[in-house]
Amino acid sequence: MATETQGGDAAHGEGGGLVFHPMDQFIVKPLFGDGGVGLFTVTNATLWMALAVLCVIGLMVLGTSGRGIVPGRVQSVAELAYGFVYKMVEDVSGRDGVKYFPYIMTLFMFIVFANFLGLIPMAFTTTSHFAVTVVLALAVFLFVTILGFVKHGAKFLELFWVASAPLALRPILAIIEVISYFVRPVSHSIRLAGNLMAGHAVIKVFAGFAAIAAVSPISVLAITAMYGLEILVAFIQAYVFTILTCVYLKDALHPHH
């Protein structure tokens, strides 16, 4: 769940102190009933991922269906997002990477909508869960790796061989390059989920302190500042995830050091 700014989030413990549970907002719960979460259970995470997909369809498909010469607000936003991601792919991955633009555009739009939907009070931030971000990162990792071998065959392994380095150092650098390559999906996923989880947890803590009259004004100011920062983080993390995807795609298309 996203930030909840209700005083009820701060409960009094047995010793008279306030007890906060800022991580409770990340618990995956069944949408219907109180049973356990199974493989096919419809959960709060399922709901908010589906809403993110519907938002992407609403903006990019329904919002541009009219295709007016003078675009309306929704069409303008859709065209701005399209041009922004297209230029990113072209600048980072080169002209060869433009053919993979639909996949990268889909990634960016899903992540950015999931991030922003998570800022709605009582919502669930799906991209704060490693189960979601790991799947996205692994999909990118497998995609660029398979693409590299399909396009270049064994020559793709030249990505790990630093030909410009002294000969004696090349085997050591090759080992480092291989390790760093396989660490990519780990850092790719943790960066997105970790930043969102940390920001939402901090806001929840400040929301709990807002129940105390003495610190309430300070907490409200802190929540407002953190919320503004989280709006920025929601976009930046989607941008970082996407631009790293473009960098990895460039390595697959042009593996030579």
Contents of the next structure:
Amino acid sequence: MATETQGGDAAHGEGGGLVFHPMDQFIVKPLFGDGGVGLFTVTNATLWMALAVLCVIGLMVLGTSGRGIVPGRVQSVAELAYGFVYKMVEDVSGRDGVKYFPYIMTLFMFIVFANFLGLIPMAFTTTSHFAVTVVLALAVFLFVTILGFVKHGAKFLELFWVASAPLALRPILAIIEVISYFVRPVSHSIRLAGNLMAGHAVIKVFAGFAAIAAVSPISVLAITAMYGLEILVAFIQAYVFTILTCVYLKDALHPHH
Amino acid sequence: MATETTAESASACVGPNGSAIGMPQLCGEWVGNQVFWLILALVAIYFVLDRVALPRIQAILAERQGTITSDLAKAEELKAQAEEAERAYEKALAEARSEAQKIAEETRAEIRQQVQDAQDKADAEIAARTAESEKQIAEIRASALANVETVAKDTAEALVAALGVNADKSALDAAVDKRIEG
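Now the other one: the form predicted in complex with the partner chain, given that the block above is the form predicted on its own.
What follows is the whole complex; the chain from before opens it.
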């Protein structure tokens, strides 16, 4: 992939042709024409987000259109996804968290499909961009914070007041708790985008090495191994994002430690 | 958007050779576009899931649960019926067995009675016949004895007459009687 793009104009300068452009895959470019990227421009990001939406519709709507008592292949996957997220919300956030299950399901389905679609060669990984993950994480953060204050009012602040700790320690703990609370969206978003970006960039670096005949078999093996790892990461990061959302939701619903 | 360094590229984040300058993730001019389309995508997924997919899957799962529950109940019912039928069968079998035993017992007693009756009758008949036969034998013996006396007396008379002795008949009879008894 990397070698293709460098073929034309990367020849000048380097003699061996060993040029790495691991970050080129993350460039956002318009799908039609060569103009700039405006707010409403249809870009490759638009395309791959739309594909994720179509995949969600395909799995969750078309896959279940049979409404079989004995599910088919696609329907059982859809039911598996439903049961997986539902159980996660119920177990982590509690019975009263089930009300917010559609929101969490939306996040999970989008992230998991964006991650897996990004693994298709030449694809654009929408979730590798901070712009995307920060919006997701901020949405969770704002939703959870507002929900906490709406549900408990000022008592929501008890989340930062560790009643079980010795009185002398409580103010210090409160400062730490507040800091950790506001760091949540940062870690929440960077974890997802960072994992995907790093994995995809490493695959590109290995692909760059494939240009040298002597190491290309090792390079291909390494790409294969990384790809397997990336499949794992694609699911695990979606899972981690979702379960952390459930944990934050639990804090908003039950702020007492 | 206007940049001095890139003449051919439309973006500040892409170099003249088409490769990225720095991390594309940190390129400010792409943020708005991605956020816009992301929100659109999320809203679309949310509506599809909330309005169509999730209620449908929930209904499917509930229906399946209902089917399983009712099937289990039906199976339980059928099992109870089968057990009941088995109990009835066992009961009928036991009744039939005891009935058969009773009938056999009765029949046996009846046959025994009949055999006993026949035997008694036969015994009585045998006894009667035996008595009759004995009586006849006794009669025969008595008549034979009488005949023997007569024959002996007649013979003795004839012998005596043949010897030329004119003997008294009564004396001869007495002598014969005496011989016979002796």
